[in-house]
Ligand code: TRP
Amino acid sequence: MRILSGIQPSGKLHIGNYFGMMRPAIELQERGDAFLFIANYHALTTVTDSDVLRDATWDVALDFLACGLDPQRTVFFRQSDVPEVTELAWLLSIVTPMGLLERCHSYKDKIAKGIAPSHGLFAYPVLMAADILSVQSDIVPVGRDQKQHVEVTRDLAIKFNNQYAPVFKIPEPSIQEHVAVVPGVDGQKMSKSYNNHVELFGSKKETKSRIMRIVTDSTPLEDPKDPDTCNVFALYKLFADANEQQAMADRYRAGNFGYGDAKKALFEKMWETFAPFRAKREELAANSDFVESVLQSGAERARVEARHTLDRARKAVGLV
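Chain structure (the form predicted together with the ligand), given for this chain on its own:
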């Protein structure tokens, strides 16, 4: 079974990215033939500063390797090192109905947020389809917000296969239902664009201060509290095992346990959980040749697949 996922290097990664996408993507290396890439072509649709893009791309490489991505088992690469996908995106755009892209929530959301409606932003799902189809992926692990893009990919693959020749495998999205949406410090979906996120590798001070800012209700300290409606508890659950969750829920319900105490417990738990990753990240940051060689050899392997698919697609449409 082949699995592919990508992440945009559009800022420091946060714990919503970690639980919603990184961890599931890293774990899939246990289950099959995993491909994971840094979607820097996609990031160009929103990141306009070249230095910012370069740095963010590197940060994502370090983050994934630090969090357990094993380059022996996962083909890990930078999207722009596999330029075949841009040609494949053009071939797919021929079978892409305008209406299909016009219905994409992600495009509409970005426009609503004030991002300039460029052709690249509009055609974003077509490039994403090319990423997925180029390596003939069976499974695409993504967060819920990306599910529609995988559906677009399926539609395009089916249409191309019917219109020309059966070139593409039809992929399935894999949404981590039990993770769902990780809330941010204000209770909305955690997102760097809402600035309500807690960075994965932020400094101790910054991480603590973000956590202490989590919005809670005004139940007095001595009163019993409902863990199930509390943002602090929602985040704590991501890090704690079943017994720890139960113990924390009991403390909420018993009263005399304030939100400040819950936030401190959350901070400690999060800091401890990510400690080994932080150490590994420091080691990698001091060894950039190694990181670069991982990305280069990943790209070589991905290119073989992409070239093969592209050749078949070119032939199918009559370019050779």
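Here, rigid core means the biggest group of C-alpha atoms that superpose within 1.5 Å across both forms. All of these numbers come straight from a predicted model, not from anything done at the bench. Numbering follows the first chain given and starts at 1. What changes on going to the form predicted on its own:
Core-superposed comparison between the two forms: CA of D81 displaced by less than 2 Å. Taking 2 Å as the criterion, E222 does not count as shifted between the two forms: its C-alpha moves by less than this amount when the rigid core is aligned.
In this overlay on the rigid core, T153 has a C-alpha that sits 2 Å or more away from its partner position between the two forms.
Now that you have shown the form predicted together with the ligand, what about the form predicted on its own?
Below: the lone chain, stripped of partners and molecules.
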């Protein structure tokens, strides 16, 4: 079973990214033939500073390798290192109905948030379809908000296959129902857009400062508190085992336990959990040649698959 996943390099990754996408993506290498790419072409629709894009792309590579991605078991690459994908996107665009793209909610949502409309933003689902179909993916793990893009991919693959030749495998979405929704310091879903995030590899001082700003209610120190309605406890559960969670919940309910103490416990647990990842990241950052070799090797493996698919598609439409 071949599985494809990707992430945009749109800024420093945070713990919401880790629990929501990174850890599930790394776990894919246990489930099948995993492909994971850094979607820097896609990021161009929102990131307009070239230095920011370059730095963010490199940071994503370091973060994934530090957090346990095994390049021997996962084909890990930059999207821009597989140029076959962009040509395939054009071949798919010729069978893409305008109405199909006009119905995509992601474009409408981004425009509503103030992102300038562009062809790249509008045609984003076609490039995503090329990513998926280029390596003949069986499964595409996505959140519910991205399911529509996989449905678009299926529609385009079927339309192309019917109009020309059976070139593409029809992928299935794998909806990640049980992925944790990570609250930010203000209680909303953690997002860089809301500036409510806690960076995965931020400095110790900044990380602690962010955690100490988590919004809580005004229950007095001496009163019992409900852990199930507390943002601090919701984050603590992501890092703690069952016994540690129970012990913390008991302290909440017993009273004489302040939110400040809970935040300090959360910080210590998070800092301890990511300690080996920080050490690994520092080691990788000092060995940029190795990181680049991983990305180039992954791109070579991905290009073999993408080239085979593109050759078949080119022949089907009459370009060969």
